[in-house]
Amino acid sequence: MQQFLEIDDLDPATLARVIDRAMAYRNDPSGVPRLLAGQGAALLFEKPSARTRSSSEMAIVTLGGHPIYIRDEEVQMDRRESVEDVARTLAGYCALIAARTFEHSTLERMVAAVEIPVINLLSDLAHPCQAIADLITLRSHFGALDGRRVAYVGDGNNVAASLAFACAFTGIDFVLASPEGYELPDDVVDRVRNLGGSVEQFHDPYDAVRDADAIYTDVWTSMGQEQESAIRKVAFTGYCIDETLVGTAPDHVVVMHCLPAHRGEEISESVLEGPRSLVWTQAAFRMDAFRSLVVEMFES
């Protein structure tokens, strides 16, 4: 498998295998293969990150490889040299390239330029490694995924899109509550439904969480959208995951957030730190998700 740019680069059986393997590695780290021994992995970051960098570096280390963290200012893609030239150079030293980019097209250009695997660590359109960690978190907590219902309250952004695809492959009903103008793009909804997934969209978050097994949220303003921050704070008023909203969901509901969290905006302090929160478990599973995916790419 040369690329993993979005969840639907996999299929349901492959995704299930990635999840199973990730959980096995978490339970028994001695089973993690050293398949990257003596090899490098280029981790290219146009955007900074805490969880993505830490989890991907540690995943590569546990697989026996050497992670090479590269900041945007060091390569200046399409300024100092082209995306293609950077990718070809890195492919001469490394067994894989994983990149966190502003534009999804940057990843597509890398895939076209090299023959080694390319993994999306985040783009403007997708955050698929996060979605795998989310599924592992839900599976670890609930057991079976089929028939569960996830209510995403917030912006229909890259995180929401990847999670919707992941839900489609695992039999989870996906529900989004967002202000008008911040829904999932129509093409994403169409793709999810063409994969057999269920997508419902609401403007009222209380309608969305009423039958939810999990409530999920993300920041209202992502990196690169800072100029929209004031407008978004107004638009998303009433979309905070707080005790009142959580209290209208079923008693067994859990709360998830991909982090970083803006406490008091998209999620309250009491919910984030409360007994329903799976946020820190979710963050920890990022490493397991990434290394299981890497194994899949090299052994498939």
Ligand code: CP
Contents of the next structure:
Amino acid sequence: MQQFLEIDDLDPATLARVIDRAMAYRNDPSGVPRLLAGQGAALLFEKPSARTRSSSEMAIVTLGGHPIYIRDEEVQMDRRESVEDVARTLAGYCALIAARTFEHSTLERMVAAVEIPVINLLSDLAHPCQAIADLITLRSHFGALDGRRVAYVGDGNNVAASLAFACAFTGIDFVLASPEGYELPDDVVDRVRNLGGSVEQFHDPYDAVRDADAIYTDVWTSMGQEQESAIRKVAFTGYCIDETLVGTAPDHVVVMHCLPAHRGEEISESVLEGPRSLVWTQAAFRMDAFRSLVVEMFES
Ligand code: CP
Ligand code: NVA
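Now show me the form predicted in complex with phosphoric acid mono(formamide)ester (CP), since the one above was the form predicted on its own.
Shown next: the complete complex, the earlier chain at its head.
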């Protein structure tokens, strides 16, 4: 597999295998193959990261490879030289390129420029490595995923889109509650439905969480949208995952957040740190998700 830019670069059976393998590695790290022994992996970031950089770097190390962390300040894509020239250069030393970009098209340009695998570590449109970790988290907590219901309350952004695809491939109903103008893009909804996924969109968070097994949220203002922050704070008023909202969901509901969290905005301190929160498990599973994905990309 040469590209993993969104969950639908996989198919349901492949995604299931990635999840199973990730869980197996977590239970028995001695089974992690040294398939990148003696090889480099370029990890290129146009935006900051706590989880993605550290988890992918450690995943590469456990696969026997050498991660090369590169900030765009250094390579200056499309300023010092083109995206294509940077990608081709890195392909001369590395077995894969994983990148966090502002524009999704930057990843597509990398795919077109090189023959080694290219992995999306978050773009404006998608965050598929996060979605794999989210599914592993749900599997670990609930067991079977089929028939579960995930209610995403917040912005119909990159994290929401990848989660919607991930749910479609695992038989989870995806429900989103967002203010008007912040829904999932129409093309994402169409693609998810064409894959057999169930997507329902509400404006009232209380409608979304009523029958939910998991409530999910993310920041209201994503990286690159900072100039919209004040407008978004107003638009998303009432979309906080707090005790009152969670109290209307089924008793067994869990709460998820990809992090970083803005306590008091999209999620209250007490819910984030409370007994229903799985956020630290999600963060930890990022490494398992990434190394299982890399194995899949090299073995298929
Ligand atoms: N969830 C996530 O991708 O976190 P970082 O932005 O810190 O990598
Ligand atoms: N939607 C957020 C996710 C951060 C992990 C962003 O793109 O900034």
